[in-house]
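What follows is a single chain, given as structure tokens, in the form predicted on its own.
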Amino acid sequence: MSNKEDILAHLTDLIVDMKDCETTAVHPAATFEDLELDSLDFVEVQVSVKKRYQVNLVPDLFANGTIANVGQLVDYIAAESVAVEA
């Protein structure tokens, strides 16, 4: 499993647990609005990502739309986790 596949699988499990939605609802093109994530959900995602990948997710990334869907979040975590490992 590639790093991005691992990240997507982790986020899928996390979001499915939080929102009690179908696994198929969490895919790279799914927006946070589609998934009905609220501010508390973002905090839970931030904590989980920090714990697992050592990547800080700054809230402004979500607020200003830099990261607007699951695929962009996966790409960001993959890029930042490589930087942390280097």
Given for the second form:
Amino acid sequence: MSNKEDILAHLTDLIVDMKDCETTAVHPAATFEDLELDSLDFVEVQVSVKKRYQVNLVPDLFANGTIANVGQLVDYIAAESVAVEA
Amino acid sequence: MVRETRDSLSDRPWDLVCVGTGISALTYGALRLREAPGQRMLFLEQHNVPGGYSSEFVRPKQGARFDCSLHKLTGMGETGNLRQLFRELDLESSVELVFSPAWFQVAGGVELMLDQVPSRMRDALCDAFPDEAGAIDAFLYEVEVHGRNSYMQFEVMLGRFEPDFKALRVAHRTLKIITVLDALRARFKDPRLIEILSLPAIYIGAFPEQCAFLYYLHVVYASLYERSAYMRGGSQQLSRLLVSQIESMGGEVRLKTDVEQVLIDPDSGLATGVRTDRGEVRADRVMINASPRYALETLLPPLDALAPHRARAAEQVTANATTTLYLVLDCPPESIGLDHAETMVLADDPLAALEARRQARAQPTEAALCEPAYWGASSFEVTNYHALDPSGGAVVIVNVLDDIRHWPPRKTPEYRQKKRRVAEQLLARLDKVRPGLRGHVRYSEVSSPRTYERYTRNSAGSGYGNLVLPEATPNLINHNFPVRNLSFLSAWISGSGYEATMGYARMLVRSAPPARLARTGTDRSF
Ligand SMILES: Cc1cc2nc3c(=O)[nH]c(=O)nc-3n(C[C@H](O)[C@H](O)[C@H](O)COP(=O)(O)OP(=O)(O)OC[C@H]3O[C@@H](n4cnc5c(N)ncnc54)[C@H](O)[C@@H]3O)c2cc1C
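Let's see the other form, the form predicted in complex with its partner chain, since the form predicted on its own is already up.
First the chain shown before, then all remaining chains and molecules of the complex.
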């Protein structure tokens, strides 16, 4: 599994568990608004991503819309975790 | 000291211009400049004093200083979030904190002193309501666990505190979706105890039938377990200290400068600065310390890209505004029964009050329904400022939650009459629980929601931002906001109170995105 696939799978598990939604609802184009993520969900995503990929998702990334959907989140984590490994 | 000049506002773009100098903007400025000392930051304030609600006004002839909002800074104990922030801001040595022994005194039907130490406050409640001791303990456990988790939200977001997510999830599923009133009714039998425990909702501009229980638990946790204190010199001193810090680090604060419009370049979709009544200011980044609703309706251009945000802001329910009665007595308030810094006066009949408010909310412009509901029937809060800081005079301030919609425009005879009516009603109610007090009033003055609206520009004159209703959708004003270099900060975003607004400002400073992303993140157009 590529790094991005692994990240998407991890986020899918997490979001399905948090929101009790269908797995198919979590795809790269799904926005956080579509998924109805609230502030608690963001925090849980943050903590989980930090633990698994050592990537710090500062709140401003979500607040200013830099990361607004699942695909952008996957890309960001992939880029930052590569940077961490490098 | 802050400038009041009429010169043109410099052609060189600022790194950041901020609309408004409420406590959150000032905190943001002071913290940000510490981190990035070379930054050119400009703070513009329409009023002639900085601070927004964190300010005061004086009546020299009466020897009185009236604080516009502050009576309690929560989180001021050794481990409190605000205390830590005071340390980071080097404010601890400049301010004298006053810790009152009482959380609040209860008057009207039940006379009770609730201590600030949770175990003593528990004992006082259990003595007064012995049959409810078990429920009181269970409630305090909820405050300690769920209130604490919720209180730590900014620390969690900054990765400095990891809560038990299972407990937090349960709290969000079960405690966030019920009102304070429903939750307390499910936990207690005695209507008097329910009314007493409902009182802290006033701190967030809510009645117990409106506010989400989880948010309320956090407020109780913040004031009781993390301790609250007053600052000698009041809130204006806090604002002044932050202004001088900003200025000493190269920032500028300009008063009497009204921002009329945030300028947006239609091609790039980015903010380029602001237009004020004194000319234009160019800046790389704009921050708005005002209500998003007001900003979207008045300050931002009517661009199609902002339409969904305008609609969303309009859907938010504003927390209640306040009407305030300022009193100067001819004797120390303690000598006539206002023994502690804060007294909460209970409603005579909580059920009738609830029904009166329901009717008032259904017809919010109907004075005949609103005045009895908000001024006559509901519980209200009284602060004895003399007990906190005698240098401000024999000052007592009475706050009732109110609604701007039944207040006529200012400067009309009806408006003046209404002010007289509210003063009369509140004094009569105060005199009933502290007989004789009225005879000691030397001077009185009233601020209505219209006064607050005028001085702070807050929507509906509310000092508390939006109501945190159980069914509230998260405040998504910043998500996908098309103007990427513009952000909001204030009680309308963070939740109300000094601790929340200052904590949010700190979180913004600490969570600035990596420089690489900040650069690439600004290329999105409409
Ligand atoms: C009666 C009352 C009592 C309270 N008591 C307490 C308490 O004891 N403890 C506590 O923690 N909290 C208390 N609060 C709440 C607390 O005061 C507020 O939540 C907090 O001060 C809000 O700060 P803010 O940064 O959101 O800005 P605000 O205080 O709302 O300031 C916004 C500023 O922006 C300026 N502005 C707006 N538009 C423009 C423009 N176009 N151009 C230029 N300037 C502009 C305004 O003039 C104002 O100065 C109380 C509130 C009230 C109303």
